[in-house]
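Below, in structure tokens: the form predicted alone, a single chain.
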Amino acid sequence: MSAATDDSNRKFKQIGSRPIRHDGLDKVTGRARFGADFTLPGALQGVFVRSPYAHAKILKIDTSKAEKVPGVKAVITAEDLPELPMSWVSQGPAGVDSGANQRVILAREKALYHGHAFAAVAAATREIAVEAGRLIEVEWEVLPPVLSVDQALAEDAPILHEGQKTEGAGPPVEGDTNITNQIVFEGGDLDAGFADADLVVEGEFETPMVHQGYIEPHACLVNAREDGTSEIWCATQGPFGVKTETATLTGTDPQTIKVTPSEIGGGFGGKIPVYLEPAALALSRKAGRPVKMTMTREEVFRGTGPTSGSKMKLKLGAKSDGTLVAADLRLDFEAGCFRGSPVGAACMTTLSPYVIPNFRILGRDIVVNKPRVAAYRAPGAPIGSFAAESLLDELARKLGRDPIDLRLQNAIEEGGRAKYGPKFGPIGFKETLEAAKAHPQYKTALEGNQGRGVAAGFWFNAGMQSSATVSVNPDGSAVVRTGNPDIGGSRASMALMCAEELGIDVARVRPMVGDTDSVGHCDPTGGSRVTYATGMAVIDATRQVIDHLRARAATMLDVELDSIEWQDGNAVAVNGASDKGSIPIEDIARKMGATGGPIVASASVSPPAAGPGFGVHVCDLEVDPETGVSRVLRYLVVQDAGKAIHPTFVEGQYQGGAAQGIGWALNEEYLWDEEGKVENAGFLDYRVPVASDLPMIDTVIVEVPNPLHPYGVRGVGETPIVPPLGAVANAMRDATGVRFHRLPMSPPRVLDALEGAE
């Protein structure tokens, strides 16, 4: 046996343990280096100059006064970048438009949201750069802003992009439009399905734009050298993406750019796009000096991508016994100033947990004068789930059914099809529902003004490209190198998988995140893909290392290779050669020089998909009828992890997603004035949950192995944020008797609803 077999049911020794994370000490002592911690001698400070208007044509920019300010070394506008045409290239449920990406960095024809950068300045100090930016003169033609789905769809709506036509399927749209794309999934006979229904429930729902709320702002340091090469240090979820996108937007040969990812203080999808790096590179080239750029918190809110606001309409039909027979869903998503909302993923996920034979899902991507949206943890899925799970709750109430039993009755199983087409393999949706129903919280009695809500959620999880290199040190320890920034503990999961294969303690494996010149290509840390896909590469590379170790041991013991098995960190002679004994990894490693040299192996993978993830949440909530203030009393997350590599980090992902979803449901929203200016661009006014707002979130890890991974792993990072919006809304309905169709359910909104109900 050359390596461990692909058996997810085998007995593990390292997998499933809970070691202290390898980077933990540096994090708690402050030694870890985040994006803003990098600097170089002579580095300049770069700042953006931002639009005071949400929608305005740029007729002329005059930077001459700014350039003359003492200490200013470079000023750039969009004219300093090669002009790229806007052209959408589809990639799965999303896509890429480099021309639009470039216009997000620096506005060219128009400023399309309040705070849209149109120039950047590099100077000796930040204060000098800010002052110089105020001297840049711009001739504007101010236009009326489009600030909502309804405004964008109105007959007399201002058009953000002249000549823009609606692409995709769905009903035809004539002329120039703010609808950039339409997506349709359908099956069965919708009219016949509703005709067959004994009960129909329907409703319209709205959600606001919300921000990912990462604690660390965007930051980068760029050094453009005289030989044409450049180095970038930055806080990012994907250094290879930074390299490619910065090269594209600045007209640079990618092979001349090296990107080193820093430690990252949160991302949740919001640190996949580039915002600073292309501008910093252009400034560094022009100034001939390194340039450092760090966003303020206000800039993060005004100038980076939140997730979409939405308006949705859903109708469900069911038989009197609770069997779902028909669903009609329309999802209108705000994309921000350019195409690219996650409406496609919302269409894929919203109804896929349930068997519904007759359905139609229409999703529309709609541009508005707000920052272009970015990914936010299961992009789009929480929004659609809020509508679907709210109506399922109403259906259960009208039928007098337990909400978990109704979901169990209609739950998708292995062999069932997702609404976007593929058949599901082994999945654990029913197991999560059953575990939630069996949990003590579900049986806990409620008191006055308290309510309980249940919701389920689904995320398909990504595969994508990953690579890994594993090397053995002379003392028998190992090093794992990958290109995925560690956001949720992936260093530990990589080390655990390597240790499991080698049969050594995880403390003897050093996991490292490399720069773009020292490791093979890895797609971003996102999509719940790293432990799944990069982990597969680590396992593959480690098994190659074991083959090398076996070969070295065979030479040392003077036996055939087939006579050597790898067992618990030892090369063991078998098959008639057992009298030769065994050699531990330490002894093999110590003699590498005499048996062939260093032992190193690399592997790369590109799996098309990961195991789909299903979760069920239960929220117990109490409402003060005098103030509208709500308090989450108890919260439960049950989710299928496939196999929990490091259970503590899996539980942390469950709890983190729930916390973010609770904030989204109860308090978080961008507030805009009539001119399109964000009124709450900071954590004092944009209220994310803090520890005192939440109970201890209980978790149950269900493990239904995913056959696509050697250990059965499914991605776990995104599914936890899908159910909370619906779970909290259903608990609010149970506590107050009022169905809330619009988020957040903040105290003033709850109080107004209670007074209206009276």
The other form holds:
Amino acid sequence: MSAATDDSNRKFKQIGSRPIRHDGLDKVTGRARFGADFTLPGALQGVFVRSPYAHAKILKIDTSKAEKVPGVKAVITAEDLPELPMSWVSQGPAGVDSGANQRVILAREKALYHGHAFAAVAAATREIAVEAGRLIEVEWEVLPPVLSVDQALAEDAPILHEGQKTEGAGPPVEGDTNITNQIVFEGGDLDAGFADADLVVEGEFETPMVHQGYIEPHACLVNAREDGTSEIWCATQGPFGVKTETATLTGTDPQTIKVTPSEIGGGFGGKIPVYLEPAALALSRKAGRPVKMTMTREEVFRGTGPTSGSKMKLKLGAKSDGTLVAADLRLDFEAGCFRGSPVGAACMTTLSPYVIPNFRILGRDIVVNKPRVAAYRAPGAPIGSFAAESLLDELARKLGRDPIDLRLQNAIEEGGRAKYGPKFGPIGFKETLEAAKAHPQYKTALEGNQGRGVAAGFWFNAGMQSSATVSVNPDGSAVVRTGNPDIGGSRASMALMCAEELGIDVARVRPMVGDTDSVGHCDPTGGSRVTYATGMAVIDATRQVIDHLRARAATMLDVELDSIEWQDGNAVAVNGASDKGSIPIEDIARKMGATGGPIVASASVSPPAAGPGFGVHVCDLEVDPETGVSRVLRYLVVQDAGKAIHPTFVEGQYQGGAAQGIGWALNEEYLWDEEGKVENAGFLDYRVPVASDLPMIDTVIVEVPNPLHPYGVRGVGETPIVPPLGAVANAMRDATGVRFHRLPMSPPRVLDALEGAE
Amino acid sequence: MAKIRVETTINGEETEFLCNGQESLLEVLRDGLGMTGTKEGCTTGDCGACSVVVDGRLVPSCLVLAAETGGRTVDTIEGVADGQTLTPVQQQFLEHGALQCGICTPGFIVAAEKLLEKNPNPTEAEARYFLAGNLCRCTGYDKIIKAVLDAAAVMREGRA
Ligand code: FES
Ligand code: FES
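Can I have the other form now, the form predicted together with its partner chain, not the form predicted alone?
Let us now look at the entire complex, which starts with that chain.
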């Protein structure tokens, strides 16, 4: 049975309710086991040894002194991994290049950022391993670092990678370069569009590199066995990715690796790549012992994936009635030390919420001596949106228009084309704008030094591969198994969908996340895809289970299968057989053994697309003109969820994304010294929002069903971080009269700007 | 290096452990005693994931030397629930969905219990400032604060 049945008029019994999550008890009592909570007898502690330079050739590494330290059991460098060549070529949207990925784990020819790991040590204790690491001798040839887009593009810029050419479209670039890729989207006639415009606004914008900031540092435990097989326990968004990636980077047959995902303490995209696992496997093999590796917070900041810093230039043209007619956008994104910034996604998302007939978008992926970026929640979209939503706000001001009305006037609708080509299906953009406008916060009066900002945004959401297995227990309860680590309540959503179909109480469905040997393949928990795609597999598998239950009931009642309908947990005889009555699931389950054996079914999906999610945020903010300190007074998130399976966790995504975006707008940034060293690699100086920084975050869930999912679900995790940068900046403009082109709008910057404006 | 023998009371149980002079209480709890409910987010006192109560005071266990807990009482997340019964704070965290990934949850619960012990009727602002030492990157704090305020209300009713 296809999962894509039309259920648009269905009256749900449990979908949309708010049951307590099945894994909650273990999480409020401290029993849940996260990445660093696993150990094995005899486990060694592994640590990376990291580069003191941001850019330096590695001429020679001598590990002999470290190896002699008592308690040290293994030391590895890149030489201990089979050398994978750089392909330079992006093999997908994330720019998969195994050669690059391997050089992120352990630097080979060069250290490419301060803190780049070049060796790893396993020893009886962490202290011994760290001490031994200090005895590793390296001959470096120190090179000048490239620390910004401007430096990377300068005439005489040091080139990070010999052999790196510019790919893609756009103006040709000669020779080796730090621009790895150029992306161009064009439509209409740009010159004619601007000639037609009554009003033009333009600006240059800058955003800093920021980190996902998950509270749990990366951690894993690896046990390489004598027979060549190995087990990995780790905190990851994608256990199947850990399996294949660890295999590729260590030259191992992936089928010999079993990955058990632990509970995961946040990821936001940053726990899709592997960092520790290949090194821990190589160490474990060399030492013949299990190896545990956990990063310190400082290592997380220095050595794991932030998202790109950027420089952007945007020009918008409009008619005097507010109709957008032209847009010219340039996005330059720092990729970190290897290609793969999310500039492509930013090119696709930044202008697509609006109808603009004439446009040109150029995106450039630029390598710099900083950690290689990883996905961060709607990768790229918040950055571009900051520029677009800031200028739309300017336009509304110049035209004397309400900012929501201006957006409504230009909002894309079903059938409208995204700037990257395809037409949107049913989307809820106008509905979210209207709901934001109708919300009481939008009418709340503002006082002195206060301002209100509006911004909108969208994210594609992902489909990708998922599978699920549903089995019935002898008492009529059920188990749902998937391979997606539960990062924000997805177990409860999986159980709800299974329970809804089966017609049993959600508390009688036990959801579990299996290891890579126990469940079918699932792509990572990411891309806002789990409730959508894995949920579809759960629904499909449950419907197959129902078919089995109906068949068993038909046998038990001695009627044709066609005469059995499934209603609220009961097999009911119909079609002239109604005198035979019905059998509840408990009775069918109890007799499973006699009617054909255990009932279990699996399903897989690979939807090529998902339903895009649009959101609109309203930020009310107050600025203290004496100190530059700003305070968010009220904050509203309105977003189309398609169908909210578990509204509590949908709201949680809205609130969490907004909070991260507010942090990005107001405080968060990596600070670098001239040599390329991160100066604030800790939570004291890299300041993420704390409870006293924020107000309650109000939410409105709009539901415009996504026709690609049987219940209408759209992913909700990523869209909420898209609008906040613009919403906060627009509120700041409203409060202070100053347009901020550069993030974060931290107190010293605000104070400077206010003084400059006087 | 000679190990130090420490006698302490953890969650009401007399406990003995060996540690070296530099080891933090967090390390001993997690690695020495297998009490992994207390989490590590930073080891620098900045995230609150490792919150415990020592002699009645809320502290980040990463900044407490294990050797200094001799003769004192230590209360951790594992001791919060009363046997099989959750406290109102724990229960409200579940009801409100005040956790997404859950890594910050033990620290928040230990801190929130302390807040409500000191101040049974906190305002929203008081709760926010008291819990400002605990970082949560997932929730935006909204549901956490609501859970704590509701737990306070439940506890006040229970007492009345
Ligand atoms: S681990 Fe102790 S405060 Fe972060
Ligand atoms: S729930 Fe993830 S850090 Fe708080």
